[in-house]
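For reference, the chain that follows is the form predicted alone, supplied as structure tokens.
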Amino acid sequence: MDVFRFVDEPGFLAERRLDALKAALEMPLPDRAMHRFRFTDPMALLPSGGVSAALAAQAGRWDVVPDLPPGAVEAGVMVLTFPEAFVRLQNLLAEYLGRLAAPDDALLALNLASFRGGAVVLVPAGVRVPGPITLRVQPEAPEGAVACGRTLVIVQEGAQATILEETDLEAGLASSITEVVVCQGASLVHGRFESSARGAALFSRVAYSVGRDATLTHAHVLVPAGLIKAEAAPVLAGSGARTEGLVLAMAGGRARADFRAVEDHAVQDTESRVTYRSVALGRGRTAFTGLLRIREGASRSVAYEEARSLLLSGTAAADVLPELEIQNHDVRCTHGAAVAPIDEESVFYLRSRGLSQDEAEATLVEGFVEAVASRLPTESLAERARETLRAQLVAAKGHPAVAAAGPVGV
């Protein structure tokens, strides 16, 4: 079985693709007995015939449209497609590409073996990017194929940037892998908005390496009409590293939104925090599994995780599963989780103040998600999340009052 290659692809990538191809064919799919895929069948992310069929198809497009703020290029910021990056950044690609999100299971190996598009973002040392860098992605896969794309982000020492990835899957199957390196003293805000149409399935993973005294805020908005299985895996690799994860998932109709976070404290004096909110309505289902891992040498680490889900119908479902893996006792780790329907007493109170039933419910739902929405990295991302929530409420309940409501919190 041949593996896809770009024209003039460097030798190091060709070798990694071949290794990934072997791994994809030899490795089993992730075990559903483990928490990572407890709520999603890996086969739902693959065509009939599994990984072998996906590799044999070798089809699909992965187009990326970048949008850079004024002054970014002059400051030395690069946003390149892979053919361009092979020429201009080959040494950096050889060091990082396929290393953070290594082919450790069949799904990750499939992506590395067959990705056909994507982008490389380089923010040079000391540069402060004056506005968000946006990458708009539209995968396209014919029946029986998986569209695979890959992004590599490198934020060098002391640099500061905000990078947004927007992935809209209109049909079929797609696999999106992003690798992010945040070097010593750098600061990155990384946001992802992911949607999938009805009948479509998207698998995504972001692997982060956060260096000494570096800070990372990673924000994720999942709004499937079909299925989205998304993962974020920061490794706090340098002393003084700090991460914060913000996650908002919304599933209506028969949609599925499954998110997993793994905050891996590899060294001492690191800190992480994850805040998750989900709303499930109709027959939609959301799932969250979050692992706080403190390695043996990671003393004085601080980790916190909060996951809350709101059910808006008797047929909706939500699962929250926080996990702790602590190998050092000189740490502070806490977590909380809750799943509940809308509070009828709060609805009654708002109705007593003149709101209709629809307006009261909409106000409470929007207030519930504000713990995440108000802290998303850009107002455009936050407002898109809010608009999607309102649209789902309207579709599920036919609330004209919700459609006419103003911005959340107003």
Contents of the next structure:
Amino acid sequence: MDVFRFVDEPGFLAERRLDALKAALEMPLPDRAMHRFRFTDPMALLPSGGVSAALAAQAGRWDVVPDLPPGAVEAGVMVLTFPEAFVRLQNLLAEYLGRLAAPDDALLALNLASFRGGAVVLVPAGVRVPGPITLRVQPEAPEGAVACGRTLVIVQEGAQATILEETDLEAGLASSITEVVVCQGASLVHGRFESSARGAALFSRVAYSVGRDATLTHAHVLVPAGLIKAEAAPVLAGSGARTEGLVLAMAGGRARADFRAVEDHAVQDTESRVTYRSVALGRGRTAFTGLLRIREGASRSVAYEEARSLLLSGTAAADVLPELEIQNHDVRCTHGAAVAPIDEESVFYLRSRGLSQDEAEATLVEGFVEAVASRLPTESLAERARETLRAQLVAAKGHPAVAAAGPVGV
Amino acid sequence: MSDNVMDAGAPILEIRDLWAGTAGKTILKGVNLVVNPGEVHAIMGRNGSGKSTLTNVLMGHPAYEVQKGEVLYRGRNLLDLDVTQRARAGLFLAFQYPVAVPGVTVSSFLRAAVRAVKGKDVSAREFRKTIQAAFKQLDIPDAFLSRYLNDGFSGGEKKRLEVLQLSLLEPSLALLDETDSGLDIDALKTVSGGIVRAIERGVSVILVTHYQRILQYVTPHVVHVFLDGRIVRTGGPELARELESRGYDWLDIEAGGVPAPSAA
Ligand SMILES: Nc1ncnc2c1ncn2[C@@H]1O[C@H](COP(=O)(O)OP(=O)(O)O)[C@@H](O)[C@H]1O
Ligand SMILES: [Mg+2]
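Please move on to the form predicted together with its partner chain, as the form predicted alone is already shown.
All chains and molecules follow, beginning with the one already shown.
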């Protein structure tokens, strides 16, 4: 099996691909008894022949269309393809690629072994990028294959940036892995907007390393019509590191949105917050599993997690599972989780002010997600989230015009 | 509501032998009440006597079912209308316990309500002007516009916002459920001022209270005593004063019931 996906792959990558290939073939699929895969069968993310079939298929495309704000390139910001980065950023790639999202399980290994597209973003030390950098990601996989792509983001010391990744999977299977390094004193806002069409399944993971006194806001908007299994795993690696996670998921029709957050406090004086809102309607299903991990050395850390789901129909389902793993007790951990249907008293109140049943419900749903939507890093991301939500609400009411205008199935 | 032709002198609301409750329990047991245009009716009664159930049933709360009787609103069968239709037909309920709606700002809510009830959109500028004047009259800081609806509001702030909606939505009939409770004397005066202005503009009112206090500011034409799901006595403003000095127990006996255990 040919392990090269690009021309002129550097030696270190060839080695990592080989290791990953071995791991992919040898390791079992993730354990469904654990929270991480409790709500999604890993086989739903793979062709029927499993990992080995996906490895053998070796097909698909992974196109990334970058959009940089004016002045970014002049300031030294780089957004490169992998072949470009092999030449210009070989040392950084050798240091980080496949290291933050290491091939620790068959799915991660599959991606590292076979990714064939993506982007590398470098924000040099001290640079403040004057606007959001957007990466439009378009995976494409033929039947029986998994399109695999990776993004590597390095925000060097003291730099500041907003980076958005928008992934729309129109058909088939895809695996999207992003590794993000936020160096000492840097500040990054990272947003991911992900959609998958009916019948399409996207596996998505972002692994972050957040350095000393660095700040990360990571936002995730999941709007599958098919399946999205997304994960965010920040390691708070330097003291004074702070992360803020914002997650919004909605699943109508027969869609599935499964999100996992792992906030890993590796050292002392770190702070993490995760706020999750999901709306499940129709026969849709959302799941959240959130692990707050406090390592032995992470004294005086603060971790907060709040997950709420709203059910708009009797056939929709939502799960929220917070999880704590605490090895140091000199910390403050708070977590809350709730799943509830729409509040009838509130509907009555709004209707008594002249709103129709649908208007009242839509108002309550928009209010419900606002805790996340209002804090999303860019107005365009927030607006796109709200618009999708509105469209899903209308579609769920069986409005034919809008249902027909929705994503096309495979 | 100019689109609704009404017989001069016809009642705005007529409740005939209304029985209602939840699935397992009858709460209203034969309410009869006639409210003529422009009238202010006070309904007084102990906690638990069914006053809120009456206002909720009139507004169309889905938790209650009408078991018997009829309700005519401006000559139409009110019970045929759903909640939204009732609101758009000019009925308004100031809630005893207004719900909080996190994530929805007061300003967007008010705009949606005005649009829904009046059936037309006003320009943002015009809306702002109207709202600012109304806020000022009710002593509500402008900062409340960007707060989430009733979220973290004190009891008094919620009641003021209910009265604000009364003035913005300009209903024909307002059901005010204990809009005076939980207010200090200054807030009571402010809130009463808002109610009185609405009355001067012609709204008919059913004012539910269990204190005589608010009636010093809002003078009712008729006072009813509510007991165990029905009106047991009707009189003028002097009845409210009598209740204030004598309590409700004498009415239990006159109504053929037994005094409440706490009073025995
Ligand atoms: N939705 C409901 N479900 C069950 N019981 C109710 C409900 N609403 C009211 N009740 C009962 O009916 C009685 C009258 O309540 P309510 O109308 O709130 O009285 P008031 O407003 O006069 O204090 C009380 O015993 C109350 O517990
Ligand atoms: Mg009451």
